[in-house]
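In C-alpha cells, one chain follows: the form predicted alone.
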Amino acid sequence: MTTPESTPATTDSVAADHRLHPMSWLFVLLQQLKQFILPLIVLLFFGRGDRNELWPLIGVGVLVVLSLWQYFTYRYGVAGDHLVIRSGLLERSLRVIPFARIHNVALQQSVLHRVFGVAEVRLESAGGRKPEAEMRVLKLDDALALESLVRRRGAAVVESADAEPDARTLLSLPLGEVLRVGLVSNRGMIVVGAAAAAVSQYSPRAMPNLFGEVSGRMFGYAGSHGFGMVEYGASALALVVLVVGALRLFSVLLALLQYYGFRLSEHGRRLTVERGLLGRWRTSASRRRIQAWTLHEGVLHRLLRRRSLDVDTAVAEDGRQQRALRELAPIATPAACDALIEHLLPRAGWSRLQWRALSTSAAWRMFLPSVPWVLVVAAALSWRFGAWGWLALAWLPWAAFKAQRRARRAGYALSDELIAVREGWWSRHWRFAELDKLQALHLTRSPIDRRCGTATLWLDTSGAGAMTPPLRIRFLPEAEAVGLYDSLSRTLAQRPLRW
C-alpha cells in the first residue's frame, strides 16, 4: 500500500466507503479510447484479410476491464477535515487530502455528462502539474455536496466558521452579453487552425492543394474577365470583410458554447463560475488564491464600452486552463469591472490608486530598439525592389507615434496594499496584485537600458499563464528603478507571505 500523504492515526479504509457513479466506467473507457483510437483505427483498418482485424475488439475489450476494475476499486470518504481516496487492489494506494490545501474545486459536465446526470470532479491544490484528485464520475448533486464540503470544510480550519453562507451573484451575463465577448475576441482563429491542423493531419498536402486550387480559380476568373483597377479594389476589400466576418461568426459561437449562462458568485470567501451552454464547467476558488488580476480593454472593447477581468491562481495546471478560475468578467462595462474589484480587494483602494506616470524620455527608450529593424528592413527591400524599398522608412514616423502614445499612457501607482501597472495604448491592460502576494523582485537592465540610464522593475507572483502579461515596471529611470525596489524589498520583508 502506498500513501502519498501522511496518514493520520484516525483515517483507516473504512473512512473511504462512497464510489464514483455506476456508469463512471464508461467515461473512463471514453478517456482511455481517446488515447488509443489511432492504433485502433490502423489496426482496424491496415490488419484486414489476416485476422489481425480482431485485436481492436481485444483491445476495447482489455480497456473495459480495466474501467471496470477502476470502479470496484475507488473509494472515496470523509474523516474529520480530510478527504479520502482508497483505489487499487494489487497495489493498493490511500491518499488523505486536507480540505485547507484544496484551492481550487472544478466541475465540469459535457454533453454525455448531461446525458447521464453526472459530473467529473477536479480537485487541485498549489503547485504541481497533477490535480490532487480527479474523479470521473459522481452524480452530479454528490458532486455539488462534495464542492459544498470542501468550501465549508475548508473554511472551518481556516476561519473557525462553520455556518455556509448564502451564495451571492456577483456578475451574471445575458446573452447579449455573451455575443459581445464572441464579437471582441479571436476566438474564430482557434477553430480555423484547429480544422487546418485536423486536414494537416489527414493529408500534409491538404491544405497547400486546397489553396492553390481556390487561388487559381479566383486569379483565373479576375483575367478572364479583364476587370479594372476598382473593381479589384472591391473584390479584394470585399474577400477580407467575408474573412474578417466569418472568424467573428465563428467567435460568437464559440463564446456561445463557453460562457452561455456564465454566473459569478460568492460563498463566503470563496468565487465560483458557472458557464456553458452544451457542455457546463463550474469552478470555485477561495477568494485569498487569487495571485494577480488583469483588466484588458482592447479596441473592440473600447468601441462597445466594455472590458475583461481575468485573475491568477496559484493551482495544479496542466494545459486545461478551462477548468480553473480565470475569468471573473468575460466581459463587462468599465463601471461593473471597478466595482468587482472594490468589492473584492476593499482595503487596495483602487479607485483611489494615485497613477505615477512615466518621464517624457520613455517614450524615446521604447522608439530606439524599432530604428535599426526598420533599417534593416528598408535595406533588404531596396536590395531586392529597388528605391521603391526605401518606402518601408515610412514605418519610423508611425513607431515614433506609437511610443509617444504609449509613454504617455503608462504607469504605476503604489499604495500600502497593492501595486499596479497600466501600459499599452492600442490595446490597453492594467495589471495589480496585493503586496502580500508578491515572491521575488528583481531589476534588469539591457545594455539599451544603460545606454538611456533606464531600468524595468520585474514582480513575480504565482500563477501567471503563458499568455498573461507580466507584472512589471518598464523603463523607469534607473534611480526611481531601485529606490522602488528598495522601499517593496522592505516592505515585502515585513509581510508573510499569503498564497
The other form holds:
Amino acid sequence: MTTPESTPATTDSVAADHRLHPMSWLFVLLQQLKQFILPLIVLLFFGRGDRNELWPLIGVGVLVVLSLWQYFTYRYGVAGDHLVIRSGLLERSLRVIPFARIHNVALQQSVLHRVFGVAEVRLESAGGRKPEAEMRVLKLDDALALESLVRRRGAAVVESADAEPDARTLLSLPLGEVLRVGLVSNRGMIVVGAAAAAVSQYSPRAMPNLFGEVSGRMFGYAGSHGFGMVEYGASALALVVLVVGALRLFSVLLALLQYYGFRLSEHGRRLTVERGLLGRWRTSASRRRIQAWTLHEGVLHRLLRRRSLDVDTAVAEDGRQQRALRELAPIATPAACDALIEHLLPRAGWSRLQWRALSTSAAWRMFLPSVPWVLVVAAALSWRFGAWGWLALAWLPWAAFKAQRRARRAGYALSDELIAVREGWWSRHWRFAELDKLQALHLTRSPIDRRCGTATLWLDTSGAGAMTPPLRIRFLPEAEAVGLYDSLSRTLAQRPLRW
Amino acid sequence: MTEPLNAHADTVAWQPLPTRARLLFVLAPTLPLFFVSLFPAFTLSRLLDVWAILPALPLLAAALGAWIGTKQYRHTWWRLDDDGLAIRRGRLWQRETRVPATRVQHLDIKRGPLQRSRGLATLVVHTAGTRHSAVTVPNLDAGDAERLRDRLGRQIDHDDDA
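Let's see the other form, the form predicted in complex with the partner chain, since the form predicted alone is already up.
Zooming out: every chain and molecule, the one shown earlier first.
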C-alpha cells in the first residue's frame, strides 16, 4: 500500500515548508493562560496592595517565549501520501502520518479564531489518548486545504478514486429544528451544574449563602403573610415551572450556540459536520470509520415527532465530544433518520430488517429483580411509618406493567451486514453495528438468568462512549443466545476486520 | 456439576488450568480480604470489648477468599479453535468471552514472580473494542500461553493493513 520511496528517510529531505499562522503564538499563549487567567484577574483586582501578586506575570512572560518558540520551530508538509510534521529545535521530532491512517479531521474556530480568520486543526487516528497532530493555528484556507488533502489522498490510497467528488448536503437544520434540539436536551442542567461548581470553587460558602438568602426571603415573605394551602401549592408549582422553564431556556440558548447552521454533508466517502453560532466546528471522518450507531427517541422527542442519530467513531477520545464526529442528526424526523441510515448503510437494508421480538416470558424475567427491592423498601418503610409504609408495594404492579411494556418493545434484528438491538419503552433507543465492526462477543448468565433459562449476549465495538447504551441483546432464551453467539463468532472469524 | 453454558461442545475440548495455578487463584482474593478485614476487626473488638473478634474475623474473611478463589480456579476454562480464543469463567455468574482471531490487535504475556516460580503466565488479548478491549486468561501454563500467543499472533500477520 505505501510505497517504499516515501519512507521517513526520504521525507526528511522533503521540505516541511508550511508554517503555522503568524499569530499562532497568541492562540497557544491564550490556551496556556486559560487556566491562569481567572486567578490572575482576581489577584490583580482584589489583591491587597503589596505587589507580590504580580509574580505570576513572570510565568506569563515565560509562556509567551514558549509559544513563540513553538511557532518558530513547527513546520509541516506533504510528502507523497504522508503528512510530515517537524517540531522542536533542541529536541527535534519528526512525525510521519500516512493519510490513510487519519480517521478524523477536526477544525475548530472560536470567535477569536474567526476574527483572525484562522482555525485550529486536529488530525486523529484510532485509539490512543492524544491526537496525531494538533495544529494551533492555521489560516482557514490552509486548514481547509489540508482537510481536503486528507480527504483526497486518504481516499486515493484506499480506493484509488482521485477525482474529488462534489459535496452533497445530507441534512441541515433550520432555526426551528435547532430550537427543538435545545428543547429536548438537558444541556441547561449542565450549565447550571458547571456554574455552581465554578462558583463554589472560588468561594465554598457562596452557594449555601445564596440558597439560604433566597429561601430565607421567600419563606419570610410567605410566613409574614400567612397564605392558605392553595396559595402555597400554587406558588410551589409556579416555582417549579419557573425553574424548569429557565433550564429549558438555558439549553435552547446552548443549542443555538452549538448547533446553529448545522450541516451534514458528504464528500465521496467522507462525512463532514459543520456547526456553531459564534465558534464554528467542522469535523470530518470517513464513512467506514463509523463503528456503531445509536438512534434515540426520548419522551420529548416523541412529542415533537423527532429522533436523534449518533455514531461512534474510533478516534482518540479525551472527553471532549465536540471534536469527534458524533452526531449525524441532532434532531430529525423518523423518516429522515431512516433515510439517512439507508443512505449511509446501503447494503444493510435498515428499513427491511426482520425484527425479532422477545418471548412473552421475558417480561417476567425483567420484573423479577425488582421484587426483592420493593419488599425490602416496603418493610423498612412500614417499620418506620407504620401501615402506610406498605403503600410502597403499589410499585409492584407498576413495575410489572413497565416490564411488560419494555419486553414488548425490546427486540433484535440480524442481517448479513448488520446486527441491531432496540430497547426501552419510555425513552427508546436502537443500537446497531455492521458485523465487520464487531470486536468481541460476550455471553453472560446471572443466577436469575439460569433459573429463567435466559442469557445476555454482549457485542463489543470500538469507540463506544461511556454514555452510549451498550450493544447487547438481553433476556434471550438460552438456546437462541448460544446459537447466535456461535454463528456470530464463526462469521467474525471469516470476515477480516475493517475499521 | 454445572452444565456448560455452551451445550454444543465442539470437537475442541475446553481446557482447564494447571493444578499449579490453584494457589495463585486462592491467594488473589484471600490476601486483600484478610488485610481489609483487619481494620473493622480491630475496631469491633475494641468497641464490643471481645478480643476474640480480632483473630476470628480476618480468618473468616480469609476462608471466604480461599473458597472464592478455589471456585474461580475450578470454573475457569479456555479453548482455542478455528474461530479464535474463548474463555469461560464463573459459576454463579457465568461469563464466556470469545475473541475471533481476526479481531486480535496485539497480545501480552505477563509473568509475576510467583507465576515464574510455578511456570505459569497470564495472557492478555487486546482487541480494538471498548468493554472487552483486554481479555485476560489468568495463570495459564507458560508453554500454553506462548503457544496461544504464537497462534493468535500469526493471524495478525496474515491480514495485511487494509
